[in-house]
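The chain below stands alone, shown as structure tokens; this is the form predicted on its own.
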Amino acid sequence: MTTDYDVLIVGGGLVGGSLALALKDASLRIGLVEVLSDAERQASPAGDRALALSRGTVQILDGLGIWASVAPHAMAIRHIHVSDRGHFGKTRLDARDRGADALGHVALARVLEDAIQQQLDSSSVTRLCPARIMGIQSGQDSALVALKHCGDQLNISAGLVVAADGGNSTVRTLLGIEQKVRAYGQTAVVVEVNTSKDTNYTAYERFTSSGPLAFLPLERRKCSVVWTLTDEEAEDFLHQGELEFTASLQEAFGYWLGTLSLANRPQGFPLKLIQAERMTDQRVVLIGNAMHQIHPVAGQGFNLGLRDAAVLAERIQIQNRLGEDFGDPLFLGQYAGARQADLNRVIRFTDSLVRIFSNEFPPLAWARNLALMSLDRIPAAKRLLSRHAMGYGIRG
């Protein structure tokens, strides 16, 4: 059986689903391929991960029509507290200084997923779920995609295929697109903690000799923690008992939020900078984690992927109104060039934070603490940092 779509999105997660939503009213035939059934998605532990949403991301979600249903389940970040463990430098950011109600928000992935799916269920987007891509062959006028859907073989013709199928992208693998991988020698230890003091809508970024330690407010007295450690330290800490691990975390973070207690079991994730060798192929474009996976410092990963989807949707709609081919190599090359600028900016920012704040070389430690103190006292510098935290960067 052959079915034709203007745009076939492979991957129905947050980034792929957001792209489908952005295109649902564009008078295009949109297909969305998702390997997990709805029941499997609901049961997946990936839905429990906390996402830092910049103010720019919130505006995109609002434009997609889902923020109103997400907002009641999201925690506002009204203050950001940056410090360097064992040193005097500190910087504080306040949403009021920017004339805003929040610098960003924190929400669970499942809340966003449910809001996206609810909107898609009432749209003209065709969901192929569960379905698995088996092959792809691109031609001059269209791409032919072979799928296995509910036991049936489908051959689908699409004007453009968008790979939004995550870090282990099947589309990228089938096309033979290699990845550039750089290991940081660090592991992110992720855990939720209860706090004896009110979080007061504050996100904390505390830099230690091992790497950054982030506390994101989930509730008034609950935080999601991402603790970046060397691989060796992470291995040791993950094998500690609950009381010993909690004591280690408390020592690293301090008592900004009072005493801590674990709300779930800590897990470790090795950290790597991963980029696909190219963003496009013939009638195919990679977005989100299928294209890039970055260090979690500053919580930029999902925000970057959502900007991929937002910019691509905007450009597809303009191209479609002009009656032009959005699978054209020139069009895809221009999109890739614009997004590469944003990606490079985020990588430079996160890499710089990791290098500068994971180094105890005395002159560097003194310089970075002087910089933190200066940031706290220079309004123009704080406005620039606040603007970056709010996600008002290059969109492309």
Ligand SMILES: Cc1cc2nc3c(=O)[nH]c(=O)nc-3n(C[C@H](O)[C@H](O)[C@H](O)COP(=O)(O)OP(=O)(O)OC[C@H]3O[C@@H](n4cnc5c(N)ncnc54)[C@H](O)[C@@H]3O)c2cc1C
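Okay, that was the form predicted on its own. Show me the form predicted together with the named molecule next.
Below you will find a single chain and nothing else.
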């Protein structure tokens, strides 16, 4: 059956946009549906969130041809410093111990979005934007999608629909795919700070009684802070004036980077683990946050979603070269099977970090301090942690 598109990607965020880039030279008709206009995306404060990019992610972005334009605006992480507020335990990871230049990089989401956009503008990918998906009907031969595009109703068909429309995925809802939601009762407060001391390419992860506090280096004297607090505490802190908020942050973090001052307004992101019950439907596959929205504590959400996109693109291209149908249930089932182990591993790791490190129950606090102290003394354990930070995950 002839369709309008071979692959229709719903959601032109970081993961959907990356998939479109990965498929742009595959001689396929690719459509990309995005609800936000370019101006709305540019104006969105969500673009200011800093993302810790693993080494694996940097390699994929390089393969997509965008790392060269992102790199001048990204900061290398050469050291990671993990500590527990009010306790002795701490550990340091060093890129040199791994024989590497960097354990990872930090870049603003906006920088990545712009780089993806620029590449897509000069490609054959058809962008349907601003457009919102209103309905989907998937059958054996094709999926039919109803869109509202610039005020008009549009009905289009595709061989495969990829849902990359984020944690509140409309595609997932329209298909009635159930989701497991675990609200952590926590909010990530994100803010940029200037520091009086040089960040020296160091990322700090500090565990406090209310939750983890991460300082990611953006510049030599500037960091992006992700402070995970209980919903109530976050609400209080977000209503504080600048001086009061800065004093609270300084008290929680200490003086590892000297005196802190705010560089922008703090924003709150409520934290949930959302996991779709299944990864596929007839001629539909879910990737990125549409499939799994995880806690940002370990900085893994985009890294994981990008691996979804990379593995899917690779498999679609092989299937296409063989002249086989990539909307076929067997093919989609094999893709889902290949991604499951990576997904389970990241969710388990992130979830245990949240549980262990946000608990002030004394035996747990002692146990994690012992763990941090022994990690600092056992090179093999440190190698394992830095390998995780560098993102050598399962490629599936």
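C-alpha atoms forming the largest set that superposes within 1.5 Å between two forms make up the rigid core. Numbering follows the first chain given and starts at 1. Values in this document were obtained by computation on a predicted structure and should not be read as measured data.
- Comparing the forms between these two forms on their rigid core, the Cα displacement of Asp38 reaches 2 Å or more.
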